[in-house]
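Read the single chain below, which is given as structure tokens and is the form predicted alone.
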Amino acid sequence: MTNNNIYFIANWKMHGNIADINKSKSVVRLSNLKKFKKTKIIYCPPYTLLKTFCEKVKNSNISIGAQNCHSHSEYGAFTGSINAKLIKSSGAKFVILGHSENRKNGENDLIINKKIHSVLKENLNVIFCIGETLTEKKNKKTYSVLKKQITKGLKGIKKINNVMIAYEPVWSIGTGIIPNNLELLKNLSNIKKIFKKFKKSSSIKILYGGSVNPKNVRELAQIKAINGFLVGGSSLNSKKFIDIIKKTIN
């Protein structure tokens, strides 16, 4: 694991209520300990909890992010939608974009690119998800898929300081199956190569996501190219989330 800041992003998906925010107090306490000063903990709850969560953690080292946003950067007649301006007004500082669950529901690279532009316009940070499906993996298309998602998703983005990549193999999300270390190292190396060719820089933060849990995180943390983790189901349980953080740091 890198010696730089280590990111732990909790993607609550369509879960969570006020009681769950209160249960996260133990994580807040952990974030303020000197031993964990290099940890960057980011909770991404549903939109309905953004403002409340921001207020609960304002005196801690924890940040709040949204799970998605609309591509339109200005206010407008988009019933039921939330854009980057509204997210920023809640106090949140991060937005997850390009998650495979949203890609599956119709988001393409063009839409994701517009969303990234809109989020960066508000000086928010992007957690940009990329990853291949099981079919693409079996057909040895992982590299070409990742290249397409990166180059099209970040088209026209001149500065990537506020962007981090979350590599999430689609076939790993929610299945309990993770890539072996050799496969993961190869894909992470390829992501850096793509960035070096595309953006003339390989200095991009890369997180791993996909069935991260307390049982496998210690092994994953041995990979120096990983700058942190995007955690799904295990982040809903504060005890498990803390366990993941501790096993990564120790």
Given for the second form:
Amino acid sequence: MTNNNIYFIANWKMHGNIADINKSKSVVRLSNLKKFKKTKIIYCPPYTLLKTFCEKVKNSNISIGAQNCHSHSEYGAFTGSINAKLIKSSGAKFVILGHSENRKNGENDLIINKKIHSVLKENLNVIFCIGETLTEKKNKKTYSVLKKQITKGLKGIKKINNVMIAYEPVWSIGTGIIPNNLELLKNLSNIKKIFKKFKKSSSIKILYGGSVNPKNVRELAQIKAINGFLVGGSSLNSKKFIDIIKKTIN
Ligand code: 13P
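I have the form predicted alone already, so could you send the form predicted together with 1,3-dihydroxyacetonephosphate?
Up next: the whole complex, starting with the chain shown before.
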């Protein structure tokens, strides 16, 4: 990992209130320090906090993203749903798509592809999550799963510079277990290869997600192919999140 433009993305999942936004002030201060000017810190809170969070970080280096969106790109009769247009109007600039917690609930590659198109249409940026389950890993299906997720998810996508991939092995999310460096290197290099063959370009940022914490981040940060981290649990605590950032940028 080089020290340039490293992403630290906080996925708050279904957590967070106004008090938690206020607690992130220490992260805002850190983001404004010269040493961390090249780090890209993005908070992805629940929809309910998007606008407030955007206002709070207005004069800082921090950006805001949503955790999902509806696939329909126009306004419409979709009770309870939020689409890319609504997210844009909140001031958010990023959207996480394809997260395994949503894939598990029936979101398939086709829907994810539609969502990616709709987000890019609004000139927002996509954090595109891919990753194999434990069963797929055990059955040696990791390569084919990653290939399918990438080629179906990114089908017909032109504004590829506004997309980054987050490799999140499902078995690592929330378990405290991370892949060993050799396994991670192999999967990251396969992701690059699949992407290059499919899009005729090798310029794609790849993040790692899954149980990233202050204890394991130094080891993960040694891997050059990683452009940053998508952090769940540890991002809910500003002290831990700062620790992750500081241990990566040294
Ligand atoms: P944890 O960091 O809690 O394992 O979650 C990772 C994740 O799902 C981020 O999107």
